[in-house]
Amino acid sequence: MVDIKLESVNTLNKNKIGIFDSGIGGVTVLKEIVKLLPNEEYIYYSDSKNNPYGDKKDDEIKLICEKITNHLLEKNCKIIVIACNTASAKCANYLREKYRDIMFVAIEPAYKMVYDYAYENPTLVMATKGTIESERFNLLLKKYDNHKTYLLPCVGLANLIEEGDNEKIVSYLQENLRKYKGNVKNVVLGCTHYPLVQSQIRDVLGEVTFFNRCV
């Protein structure tokens, strides 16, 4: 989910929104953020040498993430988009009481949202198996558990969509989804990678209702 309620920060010397993920799927957030802001600049970086962060241990994403804010805060950034589940949940609040004087947007899966509009369905969170066993997520699942929920950590599909060999996906997608088919109604793309994916999901799933998130 993302919570994109951004206004133009004046920060001195600092122009830029930045926003960064484990590769592509940050465009995904990219084009809703400039949707709602068309006239800021903008820098993505998109870590495909280190992609997918959700295999990571916890320090080693601290470090990527730390790395790649002081590269967005040289670029005279006043604000960072972190566009990628698993670094929200394991760098959020390590960077935002780091860097106290920027301002950090975080994403987290969308799962309120099943619970403010289809709490009575069956729901599938597809997310790297780091959010999954992330805190910060399983805060958010105890909260709103809608105690229909299957999770499924969808390991290696963020590299599948990086190499963008569609029937590599396909074959993925049929092997770990088709006992769900008519099991689930909602769908969470708990990574940013996912909803590039979301008429393949569909396929294999058939008609459901996604939840990636929220602008």
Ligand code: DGL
The other form holds:
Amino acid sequence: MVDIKLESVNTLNKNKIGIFDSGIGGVTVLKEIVKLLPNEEYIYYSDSKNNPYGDKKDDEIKLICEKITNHLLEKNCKIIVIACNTASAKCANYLREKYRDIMFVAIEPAYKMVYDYAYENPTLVMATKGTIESERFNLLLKKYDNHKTYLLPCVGLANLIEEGDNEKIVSYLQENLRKYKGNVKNVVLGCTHYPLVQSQIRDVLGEVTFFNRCV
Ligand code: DGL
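Same protein, different state: after the form predicted on its own, show the form predicted in complex with D-glutamic acid.
Now the complete complex, all chains and molecules, led by this one.
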């Protein structure tokens, strides 16, 4: 007689939503998803070991994301949310192609929202170098360009947020954002880590409208 335990049968049942980022940034996305789908079960994979993704080569990010995907699938995820602008820009297509049965939800900087709601206003897009240089973001920019947009690759900022040293974060923001004070009204937070320092950004830039979908 063969005794098949229910557990071993259940491993075939995919029942969770997997979500990942290069650390804590994706929690800003998770928070919003949980509000919409409170009855789902979630696994959050915080890849702080490989932070930052923003300066890495495409192939390296693909490899990292593939490993995380395999891990989340082993944990019975039915859907995977790439809660990272950089990883979404660089390998959402690759993952969708490779794992055809799995649904991947990807994100992008909320630049279309500027087009829809505040087209006239000068805009600053803050994102990782990887996102700003990506083909995907450049297609978005071309499509919704308001022709008053500054692009700021915030090299090292996600890393500082990950470390959590507020003094360093504030001095980074003062140094890199000061020149935009009074010159921009919209700020697109194109990295999931940045909403975590939104108030510090406002302290430097003054009254601006933030676009990030995850307030
Ligand atoms: N939080 C990620 C993003 O949205 C990545 C930041 C990083 O690791 O550089 O782009």
